[in-house]
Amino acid sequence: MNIDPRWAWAAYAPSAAAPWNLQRVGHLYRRAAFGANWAELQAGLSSGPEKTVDALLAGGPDAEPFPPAITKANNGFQLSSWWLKRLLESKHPLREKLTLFWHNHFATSNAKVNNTGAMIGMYDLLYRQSLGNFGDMAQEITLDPAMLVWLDTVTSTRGQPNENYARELMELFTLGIGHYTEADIREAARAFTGYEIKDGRGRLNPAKHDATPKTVFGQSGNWSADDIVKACLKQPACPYFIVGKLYRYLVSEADTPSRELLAPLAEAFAGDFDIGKLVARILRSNLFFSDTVYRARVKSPVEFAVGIVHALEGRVPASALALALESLGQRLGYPPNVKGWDGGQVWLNAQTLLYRQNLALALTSTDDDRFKSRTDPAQLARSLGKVEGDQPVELFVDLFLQGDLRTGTKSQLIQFLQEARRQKRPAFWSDERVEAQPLRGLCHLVLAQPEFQLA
């Protein structure tokens, strides 16, 4: 795409031909947290943008911590449980929604880590830098226990260096390929000899440590693992390569932007790392609530079933829903290989819209055992008062598709509900339940609509 940076990164201001309006707010809501319920869309239209982002920025008080307990054993079904729990209850989502990018992008799994504890320490170092110093934060993850089991720091020694942090250091977690060389890799490898884990903690172990000279990026020097995090913070590729991949995660993955497009955010990147000042002027752009990149991300799974729950209001075992996502193809802390998750069209496939519509199912119906009645959408429309005539299509729509549906499709819904009432119920069912089913199924219908899988 051709676009003018200058534009692109200015701060977007409502206009006549870029209103503020639910489109935007629910916009907004899907790429900074996991989607909105019906009153913080309603909130976002009164307080208007600037206002709003303000609030996702800040947050609001977390969700409560897992027990200790879960530390004491290594259970992995038992951490991505706890993960979702932090997603479904807690009261900063864009701090979430980053540490899943953060996930992502030091991607580290528990398949190999073997160790719960260790997985959620690091959580906690991902979430907490997740609007911090990106600088601090690749210091930190260099010495966390579990990045150091993950990519067998803890067995590279002096003579017998491993070279898979420094590769991958280099590679995926600040330059990208084809900004270092071989002999960097070799180089820098010999500055990560000697880490050990001591006392839950990534420690230097001088005996084992290389501390003869290396050349790295063509400087010479008795380099340990701090200066080469610190060698590959000063790469000119290194604040591109960032910000490229917050753009994708962002703004849109339906294109590549050009390094024109990246250069006032990434020079401003370079001069800081603030990366809370970085997510904020995305977030406030013109490029961003501009329609070029308007659904132009596929959501997750994770971002698909949290959203869901969230707006329906609803509180269901986040371990059922960790069962239901790994058939979606996304485990909480097992992310397939050191790259992460591809993303993108990846997720969609048919078997995974099968799946996913099956979850939406089980999540409306009520019918389903793992959830019951805890996400009912004829409850939701009922506590709105939108349950007369055509008011429950308006309300499903707006609250998941903010109006976005193709050509004909909401006189189709209409037509289904209006049907879907007329139907004769078995003689043992409530009036209750004779009068939830059509609102339900509605939902369930407007859940499987295409627009739905979009970002």
Second form
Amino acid sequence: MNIDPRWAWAAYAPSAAAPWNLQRVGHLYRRAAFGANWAELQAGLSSGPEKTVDALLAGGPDAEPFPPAITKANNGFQLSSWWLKRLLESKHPLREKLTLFWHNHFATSNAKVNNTGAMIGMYDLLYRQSLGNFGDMAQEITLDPAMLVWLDTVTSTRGQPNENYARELMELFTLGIGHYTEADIREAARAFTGYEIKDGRGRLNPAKHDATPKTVFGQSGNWSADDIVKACLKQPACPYFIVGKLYRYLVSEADTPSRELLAPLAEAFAGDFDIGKLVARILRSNLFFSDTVYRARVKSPVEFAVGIVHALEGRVPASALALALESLGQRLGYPPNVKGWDGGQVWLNAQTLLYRQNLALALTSTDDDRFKSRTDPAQLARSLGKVEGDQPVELFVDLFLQGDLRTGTKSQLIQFLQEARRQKRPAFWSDERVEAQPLRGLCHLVLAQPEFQLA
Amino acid sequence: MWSRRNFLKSSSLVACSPVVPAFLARTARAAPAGKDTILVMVQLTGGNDGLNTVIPHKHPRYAQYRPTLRVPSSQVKKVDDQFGLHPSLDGFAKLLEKQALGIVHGVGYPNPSQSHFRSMDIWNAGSTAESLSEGWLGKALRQIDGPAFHLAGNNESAPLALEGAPVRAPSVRSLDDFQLKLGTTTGAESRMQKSIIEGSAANTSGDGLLDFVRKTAGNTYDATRRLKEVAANYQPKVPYPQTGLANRLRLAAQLIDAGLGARIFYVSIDGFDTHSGQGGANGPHANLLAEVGNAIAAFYGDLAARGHGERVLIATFSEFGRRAQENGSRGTDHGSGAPMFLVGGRVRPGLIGEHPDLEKLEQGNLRHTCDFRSVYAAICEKWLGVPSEPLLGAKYPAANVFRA
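Right, the form predicted on its own is done, so what does the form predicted in complex with its partner chain look like?
Zooming out: every chain and molecule, the one shown earlier first.
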């Protein structure tokens, strides 16, 4: 793929070839949030790209902090449920979305940490810095209690350094494989000795710290943990590594971007490590709104499920949804390993796809014990005044797919709605239910379209 | 690649063949690891008493260690001159006749933990590292396409063995979990739903992301349709006993026969923590062994009759064996070193490796003669076709458990 980097990252302006339309609003909300509801689609359409991106970047007020009871109970399932609840109710979805990105980047699992309080502490750190400064975040994460446990820093002492953190800091957190040597890791590991958790905070215990000189990236000195993180951030590979990963998350996972394409972003990022600025530039860019990257990501289970609930404007019990997400392959606070979830096509296989379709049915049918009528497509159609004739087809196809359907499918959906309205229902059904049933069935069919799996 | 240097480096690890040294076993031509081989792990939870499972019935020490629990020579199912299977392992005895059962003696690991949880974690992780958060099968799944299934009993959560998989393996309790649900519709409405959903997956030939979703969906719907047919008309080729384990394995057989592409299945059966009133030829332990032997024999018989005999490997393990000397409550306490059973058409039949020396106990426990990671290494490399070293954290000589 040959893309001019200057064109790619210049600000998008609507044109005849790339008009501002429902598809582009939907695209922006899928990437920068968890999908749009009807009001957001309409508002985005009328206010244009610049203001819509502004609003997403600014966001609304933050959610309530995690209730201390979760820390006390130390129940990992509550951790996943509360995290999901925040996503469902967030007034600042972009920040939650980026927090998930960093959760997958500094992937730490409560399976080993086994301390929900520490996991929430890390969540708070990631949320606070999600659009903040990457350098500060990398420094803070190094001494974060959950991380100190997760990568064994707490057991690493002078004379017996544990290489785990030094390795992942370079391989997964800042540089990527091939941009450091094994000697760098061995030497850097000594700088991470002697850190311990005291009163819920990471701190240095000088008695256990190896303060002798180390040589990392060719530089010698009595480096501390802080110095090593700084040295990693100074490596030329670092901005490219972070920008490349963010590209995959926000722009496209269908191709590996060339170094030339990333260069303008990476060069700017190297100067200030300002994540918010980087994200804003990506979200405003020509490439972001181009056909090349349209629906070029597979939705994660969280994106899939939260997107449905948000668009249906419902409120569901987070614990039930969190449990459902486990069978889709994603348990918040429990990434499979330090590399995080692989994502992309790995999300979908025979089992997970089926569970996605069945979850979509559970969320639209109103007769699932877990969700009941808390998310009801018929209620939504009524409140928007779109229940007559083909209106419900237009509504759900626009709301969930922004019209992206195979030729012929729309007329099948119209036929289905007509057929469903003709069906004879059991005598004990209320009139309301008789009228609502076809809309619920229709909505499920829209969510079952392959296009809906892609972000 | 295997080299003499590697052999010397790892010679402290015991390989599991008494006759063939490890490096020769390794170079012996192994059955090629197929791309569609299936592994079914059967976890015996609680610590199975190996000494009363594969019984050295003629050894004088056996009678001495087991004054009340011993099974007399006249009752064991003979394997060779020295060893016999517990009499309730009738199912396994028949598999042995069919040359489809391998028995690996004395499997364990150094400095064995006597904690149920710690030791089960070690087996499930394939590692004795201090903190364990990933399973050996979870790691294997990163290199294997397709889903894996944990066939769960009631209130049973997914095992550590499957943690770390790129997509979490589901715990499936019934086939109902595996149907495309359409709600309460019937007739023409229901037919239209199906045709719209299935039609959206059909007719695709490109290689874009949307084509990938369509193909995945198409395969899924085909599989569920097959599964539904299979479930509706599933007549086991061999009758399954009416037990929990047999039900779960029957479910696995249906999933395998439906061709979902899953290669790893995990089931467990609890109750092996027999501290008191364990019984000898009859009793609670005998009943558990009967459930295991009969369920696995039916499962294998069923699969073999469907042509999957050469594709499937069933492996049993327990977190530890039990103390050689029985305790004062006619039971046994936590021990170490116990047999693993391997069932399948490509398993090396009969006894494999060396039984722990009954004269040389280690704090009253049988000393393992085969590191479980050597068995895992063989399963990884010669059965699943994935390199074992990244899964196990070190190079273990592959035990000689498959036919050449």
